[in-house]
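Okay, so here's just one chain, in structure tokens, the form predicted on its own.
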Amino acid sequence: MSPLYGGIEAGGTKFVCAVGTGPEDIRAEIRFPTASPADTIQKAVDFFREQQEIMRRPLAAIGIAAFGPLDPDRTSPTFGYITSTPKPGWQNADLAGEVARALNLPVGFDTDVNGAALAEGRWGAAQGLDTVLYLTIGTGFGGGGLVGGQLMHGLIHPEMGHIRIPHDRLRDPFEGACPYHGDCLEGLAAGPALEKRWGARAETLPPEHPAWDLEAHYLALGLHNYICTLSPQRIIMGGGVMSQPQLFPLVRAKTAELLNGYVQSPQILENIDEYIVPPALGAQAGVLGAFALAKDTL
């Protein structure tokens, strides 16, 4: 009998908790808004306790794919903590530790984007590849992935949304929305930046709105830097902002234009539609990433 895992996709606006083993075996799932750490963690713990009783089987491990910044280093005294997040009340919250103590289970812990990259590598758009980039553009801008088949870590974890990119203030006088860096990539291209710049939520802007050409320009600048730095074999882009169908063709075209033939790879020169892609696992990539983290922690 295969071990059962618990997965938590811990987002800044909502938590998704599930029990299962993979994309074809999600046995129970719950979603609820992200409130205070104490209330939110308790809801997650209650769900897993209830599911173990219903299924009359213990879980083998819990995986948490969380918003950040966070501490993924198991040798660190603050492993499992959400650290310098701008989300009120969550600074220095011991997310993984609270879950582990309450359920008496091993816990795998990483960023939501690293988790999603792991899931896409195991079951989705990155199968068979060992160097992959996963980006999510929504209420924030996160990036993670695999290099040589291993999740990206170092001092902490990648913070790809906070790179500096050219900002033409004549074309776009918007100051930026990042509370730490102003006009970093997240500050110019994440959902809150779109809403503050244009005075409307991104999903309400029509396809022909100038917002999308500017958005694609900023995203392509970021992709240019990531491609030249990490040389990923594929780039997967998810999140609410990327749900706009007109955005992928614009981003692909502008990325190829910026690279200008310098990176001599058929994936970019001939098959860019298969190089910059949406997640194959769709909205389940995060919670499936949590399953993969749970499995790997054993």
The other form holds:
There are 2 protein chains.
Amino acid sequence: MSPLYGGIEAGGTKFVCAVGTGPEDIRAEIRFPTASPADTIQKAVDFFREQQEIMRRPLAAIGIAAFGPLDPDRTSPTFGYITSTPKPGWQNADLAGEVARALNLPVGFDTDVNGAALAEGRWGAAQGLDTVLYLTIGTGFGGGGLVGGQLMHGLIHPEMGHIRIPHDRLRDPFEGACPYHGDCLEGLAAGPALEKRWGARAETLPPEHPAWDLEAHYLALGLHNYICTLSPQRIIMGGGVMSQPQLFPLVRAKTAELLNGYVQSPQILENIDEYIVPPALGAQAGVLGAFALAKDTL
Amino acid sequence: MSPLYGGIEAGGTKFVCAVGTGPEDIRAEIRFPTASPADTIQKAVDFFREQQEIMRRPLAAIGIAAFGPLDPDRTSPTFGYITSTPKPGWQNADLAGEVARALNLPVGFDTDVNGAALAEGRWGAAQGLDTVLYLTIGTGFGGGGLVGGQLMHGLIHPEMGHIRIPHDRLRDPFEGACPYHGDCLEGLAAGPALEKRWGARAETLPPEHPAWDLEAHYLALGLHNYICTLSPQRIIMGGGVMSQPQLFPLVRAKTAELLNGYVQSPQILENIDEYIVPPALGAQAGVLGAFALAKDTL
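Show the form predicted in complex with a further copy of the same chain, please, the one above being the form predicted on its own.
Time for the whole complex; same chain goes first.
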């Protein structure tokens, strides 16, 4: 009998908790809004306790793929904490520790994007690859992934949305929406930037609106930089903003144009449609990433 | 008796070949200008054959830390080749293969920057760290390093100098010197850009020349992006341009200013002097990197 995992997709807006073994086998799932740490963690713990009783077997481990910034370093005294988030109440919340103590189970803990990259590598769009970038562009702009088969950590973990890119203020006078950096990539291209620049929520802008060409331009500048810095074997782009189907062809064409033949790889020169792709696991990537983190903690 | 290695620092201008075991034990060294592949490789092979005779013992392996672009993927049919370089004669030169066949020895092969990062990790400024960035800013702008203890490869290998950064054409009307991207970071901040912008070789510009403040600004934009993308535990900056001692304090201050407190790590907030550092191994980093590549191939 293969081990059963608990997964928590811990988002800033909602938590998704699930029990299962993989994409074909999600046995139970619950969703609830992210409230205070104490209440939210209690709801998750209650769900997993209940599921263990219903299924009459213990879970092998819990995985948590969480919003950040967070501390994913197992050797750190604050491992498992959400750290310097502006989200009220969550600063220095010991998310993984509370769950581990309440359920007496091993807990894997990483960023939502690292979890999603792991899940896409195991079951989705990045199988067989060891260096993969996973980006999510929605209310924020996050990035993570695998380099040489290792989840990206380092000093803390990447904050890819905050890179600085060229910003032509004649074409786009919008000053940027990032409270730390103004017109960094997140400040120019995440959902709130689109809404502030155009005065309408991104999903209400029609496909032929000039917003999308500009958006693709910024995203391509970001991809150019990530490709030069990380040399990923594939780039997976998810999140609410990327659910606009007109974006992928624009982003691919503009990225190739910016690279201008410099990176001489057939994946980019001939096959960019399979190089810059949407997630294969869709909305499941979060909890599946959490399952993968649970498995890897054993 | 510990194994004896041969190391080749294969630069676009000169080759350095050495025999030894580490920084305290370089037993012989030769330098010669980079000519045609056949002549240059023959000189290196002759040196190692001669040294094996003089020392009356065989080398255990050869390491090559080379200019690029190159193919560092052992599973690829062109592993060990210099690939799409503009350097006359060297396009698709089988550097590692020729050396391996002539000497009948295992050959480790990687970029000069990955080799230098490996050497700094083993003996220099990055000991005990698993995620380290090594940059060299001279006639070109290269970057490599370790992520999670693995040398960075991926699709090919990073080409970090070619990232796009903000370029204020009012402050700096120079259009950039990169033949592929114009005003990418290498196009704005490598040695040839300094020379073209100011009409004088970088090393002749006095420390108080405005060139250095602008240079530090571009380098800090690059570091900001690398920090957000890779989250390195330390950044080592070498190469001819960085031998200007006034640059390090400027680059550190401007990088901290750009990050604006966003990455909440004491290494950046309190200790940036030990976070952005020169190479500890200096001019030896090249052949020592080659020794480390030789060792790791066994």
